[in-house]
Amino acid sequence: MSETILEMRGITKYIFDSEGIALKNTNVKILDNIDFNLRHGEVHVLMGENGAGKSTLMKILGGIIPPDEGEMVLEGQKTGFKNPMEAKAAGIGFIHQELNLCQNIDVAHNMFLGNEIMKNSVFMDKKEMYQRSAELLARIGCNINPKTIVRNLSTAQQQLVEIAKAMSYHSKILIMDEPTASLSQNEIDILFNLIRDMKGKGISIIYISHRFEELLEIGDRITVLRDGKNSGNMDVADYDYDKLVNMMVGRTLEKMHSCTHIPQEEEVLRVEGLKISEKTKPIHITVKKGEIVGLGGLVGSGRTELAQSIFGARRFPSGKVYYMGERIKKPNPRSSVQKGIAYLSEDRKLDGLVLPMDIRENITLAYLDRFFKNRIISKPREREIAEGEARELNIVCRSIYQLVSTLSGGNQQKVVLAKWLSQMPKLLILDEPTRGIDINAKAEIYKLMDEIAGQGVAILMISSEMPELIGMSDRIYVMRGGTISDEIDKADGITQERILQGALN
């Protein structure tokens, strides 16, 4: 795996005007003298916060935009691409974060779109296209019927089609931009097995991701970009989280997780004998005012089920939930919101946001009744609240009327937080609050959590990221098999080893 297949040397891209002409006299660079190399049969993870230059660098490699300075060497030969078709012909496949498939046509026609197999140079050879598509899908271990209309496929299946399509160009290099952003854990496992298989066949993969746990599972090397520059490189075998965070944001992990809030004695939440299913053991937990309590454990241990049960989004067979000293006999989302309990779900796009709506509408959606006057929504009042929350949470946007779907992952997460915080909750349940967002956005959300707890809000946080769980929690409950297996207090010293012991043993 030591032989280099690709070298990008001194790649520089200046800002450009409306006609796409580089403004070199400004000396403002999107990419500044970037060096990057890729070896045969490796997964090279490309990391960096939003705006660091990752996508721009890959667009240059994919022939979408040209570099202003620098050169590329592919398999020992200097090269450059005028358009994506030239890059594809050279064996470079690009799977974008937003999948580029036509939803209303079948798999085979998508795979050969723009590159149709012709019969007698006049008609499409559909039989050959279906056969070739089936062969390409089988090559990556996929049994999707080539005649299936794409809109009837799951997101994961559509991604497999994109990979098979890239393979149709005999790709030697595959660029994957945030490929797991919309996938379930089971779908991620399938994708990772496919990546390992492609590695074994000598295909080189450039993998763009914000997720630290992913690079450890499938990565070989890491390159970090920051502000358009190469901030550093690291072999996954020498992985150092603190060093990687510092390369990405220029500050240490301790500063990211620096907390000033002080838990109080008043109890906000008490769960007694709650069973998330008939077969699991009873759960007992408490969360105090101004306290951040972490829920640790492996995927499938019951953490989300417990959070949903407390909020009332899931029925539980037995047990009691007490909030502010009073028992909630039949929890449900409507009454929970009215009482001051907020729940930020794991999947913000599916459960937290209405993507076709703008920022203003999403922020105020959960409590529209506050804006009604004579059965008409007060637009000025709604705008005032939304602008205040956007400003308070530093949501980066053109205006509050910008579609929430156009925001970065970190800013989308802030919109979900703004929706709940504008109601001034007393209990905030966070399920994977920083999943899929860049490291700088994570730091902002950690700071926000600390400030919220400092105002007396009780926080129950589910997290699969050990540094986040350890760094932000005052106490941690570890779950295994649908119940609590351990409770760890910060004063006693929270360690990764003890969390794993509780999660596994």
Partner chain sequence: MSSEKTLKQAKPAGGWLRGFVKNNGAIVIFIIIFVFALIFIRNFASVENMLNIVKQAAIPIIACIGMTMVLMTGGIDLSLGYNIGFTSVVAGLLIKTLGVPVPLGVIAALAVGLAIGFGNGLLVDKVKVPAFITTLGTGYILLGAAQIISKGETINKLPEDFLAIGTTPVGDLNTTVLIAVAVAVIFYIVLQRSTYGRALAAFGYNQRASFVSGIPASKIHVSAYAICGLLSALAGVLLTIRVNCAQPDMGGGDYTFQIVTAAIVGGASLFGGKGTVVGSIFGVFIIKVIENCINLTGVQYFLYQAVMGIVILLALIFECVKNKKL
Contents of the next structure:
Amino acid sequence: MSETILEMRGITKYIFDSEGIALKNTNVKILDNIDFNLRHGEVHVLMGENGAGKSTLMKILGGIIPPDEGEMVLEGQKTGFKNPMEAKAAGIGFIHQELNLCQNIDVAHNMFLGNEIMKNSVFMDKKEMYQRSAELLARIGCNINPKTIVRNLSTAQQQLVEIAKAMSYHSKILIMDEPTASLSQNEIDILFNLIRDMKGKGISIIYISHRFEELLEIGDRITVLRDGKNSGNMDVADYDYDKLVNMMVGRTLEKMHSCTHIPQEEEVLRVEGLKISEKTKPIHITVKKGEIVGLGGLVGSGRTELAQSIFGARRFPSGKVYYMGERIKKPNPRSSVQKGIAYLSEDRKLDGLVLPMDIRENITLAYLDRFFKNRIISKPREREIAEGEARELNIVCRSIYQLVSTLSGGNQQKVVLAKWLSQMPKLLILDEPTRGIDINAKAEIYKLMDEIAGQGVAILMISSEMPELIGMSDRIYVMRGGTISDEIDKADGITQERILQGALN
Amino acid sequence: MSSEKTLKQAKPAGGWLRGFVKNNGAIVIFIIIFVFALIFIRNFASVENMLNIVKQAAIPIIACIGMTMVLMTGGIDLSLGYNIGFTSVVAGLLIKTLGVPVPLGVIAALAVGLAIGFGNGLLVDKVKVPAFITTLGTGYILLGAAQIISKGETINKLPEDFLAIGTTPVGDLNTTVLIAVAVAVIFYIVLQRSTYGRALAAFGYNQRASFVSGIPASKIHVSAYAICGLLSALAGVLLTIRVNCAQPDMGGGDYTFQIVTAAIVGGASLFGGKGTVVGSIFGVFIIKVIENCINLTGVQYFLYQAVMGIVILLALIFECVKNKKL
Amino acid sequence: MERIKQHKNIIWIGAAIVALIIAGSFIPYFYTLDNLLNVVRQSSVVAICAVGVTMVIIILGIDLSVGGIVSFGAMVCGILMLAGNNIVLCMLAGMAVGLAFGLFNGFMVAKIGVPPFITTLVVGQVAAGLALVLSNGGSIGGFPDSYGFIGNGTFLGVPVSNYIMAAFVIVGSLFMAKTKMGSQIYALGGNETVVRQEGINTNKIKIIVYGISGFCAACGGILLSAQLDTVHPIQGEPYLLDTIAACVIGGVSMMGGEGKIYLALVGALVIGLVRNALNMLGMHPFYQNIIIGAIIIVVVAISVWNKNKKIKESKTF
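Form predicted together with the partner chain, following the form predicted alone:
Following is the full complex, with the preceding chain placed first.
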């Protein structure tokens, strides 16, 4: 029971640039010298905030990405996987959060994909495949018809198919990434029974979860990751809530958040009864002039959807958005931009920057018709605007004619900011403004946010980083399950525990 | 960090020549082919032949600018050649058969082309049918429609004042060339100098980012197809004038293919964003010089299509290999 | 209900057939056995091409080279035959050329990363161009009688073409339904990442599928030349539109992963019937292009629209 099946030692993964080359000379690492061990037949819960490195660590174990440093020992043998197939062959099954099945074919064909049973050298033995699939499914107590097209199964059923598939190649270790995220209580019970059953058969399970009640119910041990580091282990038997939260959030709030701005009384944004989807509860929020309002919560709690709904990049079923006291009927990015709302998106490469264009072209993109009233771009004027902004935001570059794809993450983010600040907005929505950028650029962005809030800009900031959220915000809304679960005012004292509580429970 | 250090003057990477070759591939290829033809092809180096090439290139250049705009959005217009045939028949019917005044007839034909392009654009942008399927479908519809309204017959002996639009001599050239020059200048300004051109390129490179930046993405998307339709119609009218007859199988699939080839050889990218008027012009000149050489050397004319195919394949491989590297 | 939903393609094809039957009852001679067998014979080239194109569309590709390869494959075969070579060898040579062009398509798509529609458009043009070069722009004809028998002969009262078509459809259906490769082709159309993670060489599958499509097109072209006893360098051109229309009507999804070869056959027959009915009604072939072009756009638009609706419905928190 207690002997170790897997040991990961000193696993390190550096951040990489746009060409995928590891940047070893920065002090920011995705994974920093992580030790992790797993015993036979245990359920080992892996916890940590978003971006703490859980997924990366598991991807290394699953052979999806290689580590930059460190070693893995599986059943006493040093191993390393070049690809997912090797990991699978070594007995490591991976149940991804977004399920890895072909939706358009049936259960049996999915289970034997790439491993089809043949009747002769030409034809598959479909009968055998269906029978074996049914057996494999029955072994985990599931009676799905193997002829069902996967698309017609519920998420829970698809998960069971994946587990059965992992069992079919005799997995010794099963990684489950937030398996209960979209399951009902009944389905969770079935899953937990299955996990106990597998545990009984000596299979080790790495279970990634955010939910405290779950780890108590099925976990044996807990490892917590924080900022790419292993911040502690705990046996569930010695469970202590405070200690665990402490491990998750840490106690070190860096002093890089200058806050000189003072919120004013005038309301810039008021959202009334906005539902981000038919099934979620309505949301009410307000943002005042010169105020920085934080939006906390887990990834997938609906923060980005809320921001995009307000900005108009996404449609929402019902609710009212008031901006400067006036109702915006159907927000869309064009009218929002013209009214003075700016939205810095979560993924700058996806919808923030036009990567094949240069710095100058990206900076002037949002307000082209305002800069060039007669619709003809004046090159000297454009250059003047871009250089002014680049200097203002201290963008490090060879020239403003440098392609943004060749800039570092921090400078890319500054280009997006420069685009929006080239005409001072009244409402600035920031979605993860400092994701993936180095510490100096971070500090600069914080300073800038404080400055423009001081000039009366209302800021709504989505952030998954606790210190940032607490350090910068005058007020915080916490989201969970597509709606607001808590509102915390700076005056009442914002604590990590309280945010976490709102986000999790 | 001082501002001088962060913002140095632009220095073209890797020298002037390399930068030029990188950004003006079409011109470089053109020069190479042109010099090659000058040296090796007999009768190529005559003033008459040069003027001939320029005259032959004029109409394709107009169509190619339209195609380049559609390619810049990341789409393609496979109906271009059929649009030419259809508008040719429309112009011929109105002006010759129905006796509509020439200016009115021409404007009507251009309006029809614009409407066709607009329809393509709406189908691609709003209904989200893939561009190549939409335009393949509308292409065949146009072919059928052109055949029906013309009853499959050619309309020739067109009125003199209609022909005068394109055939009036201007020095050693003619008004068709002049119109092409005017179109090129206008669209050079539109694509390379105006906010519209910038927005079009941004849309082609990253639809989502340009939408989020408040650019009227749908309008831009549809307008590119509409302008392509308009320019195809202009090409159709001028082609009708050039051969002095209106017929449904003018243009067609082969013409579309020729224009796509010219646009891609001219540096427009199938993945959107990239495309210039200068590139379009030199793309057309490249294929016209090759065509001219095939004619002059007396090798079988039918080799032309196969050679064009190989030229575009090379351009595609080059483009995609470059993309993969990046 | 769930079952009906899954087979809504069949319903929609059924509706089309019922409509045709009703329309057909107004047309004299439409229902004679000879006419119907003739419709099948006339559809055979489209159906054979559709076998390959269906597979290509299933892996989220498209093959616009069908028209050119139909012409070129037949041209190679025809010219070799007129030079007095063995008929079987000539046909094999034509097929080999189609296969080679198809494999090249696959290589460009899988290895170089060129979008399928442009690669196949260009390769189709090159093939058509080479057909022009081979025949010097003219038609060739006057093939041996035994060759003509393939196209126009009958066996047990049924045209030989129909047997050939049936063979292609049956082999193609078996391949897709019963073999490992067929199963992986569907999976590839559904989710390429998953298939690659299972250690399957997706590039190889893609190249083979495009190769099959080129092979089918060449076979279709050879059959066509046997039916007409002539090869014209652009006679394949109309078959591109009809083949894609057949696939689209047969419910092969442009979004990949869905489609059955026997349904593409039904699509080919529907087009054959439409063309036949319009001909018998004395409607000029000009109108037929319009109708078929419109069918393609409408059917694809409906399927895109349905898919978008489904995606919207499935988004939850």
